[in-house]
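In structure tokens, one chain follows: the form predicted alone.
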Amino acid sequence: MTGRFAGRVAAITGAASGLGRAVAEALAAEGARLLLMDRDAAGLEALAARCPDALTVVIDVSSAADMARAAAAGLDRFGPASLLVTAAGMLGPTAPAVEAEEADWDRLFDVNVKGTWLAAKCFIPQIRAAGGGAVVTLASAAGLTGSLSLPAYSASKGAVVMLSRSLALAHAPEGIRVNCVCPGSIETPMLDATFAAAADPAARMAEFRARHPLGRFGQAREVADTVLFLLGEGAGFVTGVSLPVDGGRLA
């Protein structure tokens, strides 16, 4: 490891598992000081053992009060964050969009879209105070194209893509870059849940794998490596990008 993020403070939502956990471990290995946020207290505790000097805060990302509390705790502990990764997300209903229940739809957008917006709202002022930095949001390849099996999820992630581009335009003059990573099918608990929700999990798995020209599912570390590139100096002239990490699915 190069220590390329030594001394930097990074805030990560959805840090307890999946892509958020992979990003947290990669940033910790590169010397970052971490504010780790998730609703899963046990998962955060396990992650903190692998991330020296991390601060964990249990939150619901859709709660403005929770997000503000976490941001204040991080500021008190480390000073202002200069990096933000919004990895918190959920699948939501798998029914056709017109058959989704209103409560399920609302909860999905509360977590995926409102949660991303609240994180930006609470942490971009810190990044500004730190003299600039970078934000990476996590959307999905399904946010760049329609989805027959996950229409509500696709809609929510499309909203994250557009929010990210708008934030990039708004904050570029302040030296704050905002980019969005759009993973394909990545081996995470969320992907496992996608298969488990299908009437025929094996058939759904084969269908999803066939969508990727590289012939396999991605690994969480491959997404984390992309996130770290976008956070780092090597991407210093990159902002407003929605980058697929999808094994060629959208090629």
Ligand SMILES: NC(=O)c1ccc[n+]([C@@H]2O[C@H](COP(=O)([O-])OP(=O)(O)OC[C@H]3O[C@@H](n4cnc5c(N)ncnc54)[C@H](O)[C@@H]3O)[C@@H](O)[C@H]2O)c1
Second form
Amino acid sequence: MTGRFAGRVAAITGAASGLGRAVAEALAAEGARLLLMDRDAAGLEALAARCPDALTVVIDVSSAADMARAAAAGLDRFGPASLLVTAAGMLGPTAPAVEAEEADWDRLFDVNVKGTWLAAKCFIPQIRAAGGGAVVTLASAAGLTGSLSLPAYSASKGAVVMLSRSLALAHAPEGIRVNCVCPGSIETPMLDATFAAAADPAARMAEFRARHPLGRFGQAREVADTVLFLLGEGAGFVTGVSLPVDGGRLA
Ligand SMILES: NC(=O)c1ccc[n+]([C@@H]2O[C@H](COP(=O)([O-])OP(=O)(O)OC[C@H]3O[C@@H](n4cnc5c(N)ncnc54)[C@H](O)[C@@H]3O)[C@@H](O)[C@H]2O)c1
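Coords for the form predicted together with this ligand, given the form predicted alone:
All chains and molecules follow, beginning with the one already shown.
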């Protein structure tokens, strides 16, 4: 297998759909061996059929036992991972922050924040054992600014941004780079769900599109290209960055 990531072992959460799937396909095309994790078993199987030599493990990223089981399965199959991408995430409650239900708030933070932390906790020791490598977390442009429509989501992604920066500081001496990608609105099933949840989906879609100076939504492949850049040697001196991929939304 040839390519920029030939022979490298990459662990990816949220691999069954959207951005995680686009990253998986791009890494497979560049020669990486993949540990694909998601709670969507059918989505994982469909993806694995297109990624030679991939191992799929069905997990809930908020479960420490599930994450540890997946990490052990990957280690058995491939040896230690040197690349990690955390793409599993959810939107959570759309209510104003003070009206959100406690259970919805807790579930959102369990998946978006705890799920990212657990992935780092289980895979950074493998990356260290591999002699170094790179982590890319998926936060959001909404993690770098407040949000009227998704306040809980914005808070959870702000936490992912800061966790990523702290991990970058902690693990730089071990040759482990940690960067965070902050997408604007990208055409995936999650974006469709955002519009479907709105009282007036067409108006919400127009409002979201208008936030992006480039005048369109992003494509999953554009985010995957950025993730691969940050994982690769071209970003060898880049760590602790929270990089918007947002069509100029935060410019
Ligand atoms: N699409 C966008 O516009 C956008 C913008 C900014 C940030 N993001 C972030 O990018 C990441 C990927 O989003 P996407 O658009 O590809 O969404 P998506 O809904 O298409 O994919 C998310 C994947 O995560 C998985 N997942 C969710 N909860 C899980 C859990 N508890 N355990 C295991 N797997 C779980 C889902 O099954 C799904 O396969 C998310 O973290 C999201 O918040 C997306």
